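Next up: a single chain in structure tokens, the form predicted alone.
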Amino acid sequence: MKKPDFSALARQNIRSLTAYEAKEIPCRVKLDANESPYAPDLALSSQVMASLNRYPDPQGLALKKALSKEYAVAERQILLGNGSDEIIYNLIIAFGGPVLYPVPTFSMYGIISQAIGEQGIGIPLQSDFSLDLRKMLAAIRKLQPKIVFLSSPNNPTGNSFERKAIEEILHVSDGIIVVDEAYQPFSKEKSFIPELKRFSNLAVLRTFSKIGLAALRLGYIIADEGMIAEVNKVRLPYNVNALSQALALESLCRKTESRAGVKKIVAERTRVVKELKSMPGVESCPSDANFILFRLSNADAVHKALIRSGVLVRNMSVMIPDALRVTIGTPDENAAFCAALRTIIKERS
């Protein structure tokens, strides 16, 4: 029997597309992921380690009964997904598409839609990265998206969106309006949570990986709980281990120390902002998240000198010319950076 024509035998939309790729490049200062530096102090009980023969709970309903008072929502207002990409996936899957989103922004929206057969649709964001209202409103009066995803703080750019467009977005779309908001607590913007009141198109999006619990792979998302029926129809069985819900689960219990953590990075965020300030020919864009977007020329051979220098930043060039990005970390790993890039921009001037 002779090897099959994978490529042939995929699916049209497949064919085309670019797999997600999470490069691991050895480096001893690694902010190039937008996770916490910071590990929180968690351990796992006796009980839950002596139940490790049984499935999880398939609801998570002690998680979410903690999620609940949390954010004063219903828990059938909850639902739980192996990270915020399985949740895109879902959502997808329920109501299918057109799906609208501005650009760039997180890639997945775009990947998981091609994936899985429907429309994707990019609306591209204005030059000081704020959402082009004009544009995306009048897209979705003539395309009639059934999703429209909206990171904010937005994923690479690190701004928030104003509030008065998301809000005009929810009131002309008959569609679902997803508000991720993965990186919300390095945020001076009030979360969307308490808008749920308000509208019943509203789904707001929330992940544990962004303050110091990245390899549970645990993310959230609260809407009307209509929405989440339909959700759930969809979500695959136990797709939530029971060590990712006691860990998260403990962590909501102890979350001053995530808030301290958090307090640290949005410090630093500020310090490594003035020092590229600083120095010549770079361009640092406002963040509200934990990580900075940053622009000079010839980025991909800055992008190759930092690595050698020791530090692994993101190359964003591909989305936005001569761009990279910087995920905040420890004082020492951002003092590290820094000095790099201050001695390669010195060395090429």
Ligand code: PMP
Second form
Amino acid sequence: MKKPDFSALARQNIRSLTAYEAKEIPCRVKLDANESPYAPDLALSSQVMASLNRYPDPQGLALKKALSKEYAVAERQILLGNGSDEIIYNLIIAFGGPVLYPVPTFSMYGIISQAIGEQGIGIPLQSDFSLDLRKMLAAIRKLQPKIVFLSSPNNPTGNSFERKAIEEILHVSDGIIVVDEAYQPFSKEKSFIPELKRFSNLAVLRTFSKIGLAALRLGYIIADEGMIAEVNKVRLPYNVNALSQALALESLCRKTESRAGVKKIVAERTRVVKELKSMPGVESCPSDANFILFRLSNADAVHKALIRSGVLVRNMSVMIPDALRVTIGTPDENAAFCAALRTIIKERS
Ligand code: PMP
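Could I see the form predicted in complex with this ligand next, after the form predicted alone?
Below, the chain from earlier opens the complete complex, with every other chain and molecule after it.
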């Protein structure tokens, strides 16, 4: 039998798709994936360990109960996912397209739309990375998207979108508006969760990944229970494993620890912004998240030089010309990044 041409065998929409880049480049200082540098000190109970022969709770009821208390919403309004990525996937499977989002933004909205064979529509942000409300509203009216994704704070630009603009989009849209709050814990803006009472087409997406538990792969969505019921139909059975459910539950009981981590990251963000501002030729963008987007000439070469110095940041220049994105790490990691960047800039001038 001759080896099949797998690319030709793949569905048309998969052939032209590029896989999400989650490259593992070993580096001493890892500031590329918007993880928290602080791992909470959690432990699994003997009860969880003694039940490893059984499937996990298919609904994640204990965790949903804790989340429902935390956010004052009904348990039926919550759905858990193997990372919020999986929930984005399930939303698009359940409701289909067109799927609309501002660009640049989190690339999975577009990648998943294409993978499923739905139309993804990117509406450019303004030059200061704020929403182009006029264009967004016109596109929503004309194209009637089933789902609009708004990452606020936005990845990779770091800014939160104006609350009034999001509310206006909620008012005019007949489809679902997903406010992706992966980075909300680091923001000065309040969560949209209380707005669920006002807008039945709103869905708020959250994750444990950015607050110290990326390894768990655990995200959740809070929305109208009718919307949750539809997404639940396409959710794979036992999508969230027992270890992640138990550890996430424990982390919710020890909120002070994760809040302390967030506080340290926000304080460090101010310090790193100040440092970047003092470097010649570096333009940093205001950030409400646990990362900072910055621009400088020869970003590709600087990215490579940083890796050689043992510091890994994310090269965003395919999406935004001459842009790199640095995640806020521990004070020592941030100092190592700033020192390395300063040296590289000096050597190149
Ligand atoms: N939304 C946004 C805006 C993100 O940046 C990310 C991760 N980079 C995710 C969702 C997915 O997070 P996770 O699957 O780890 O919950």
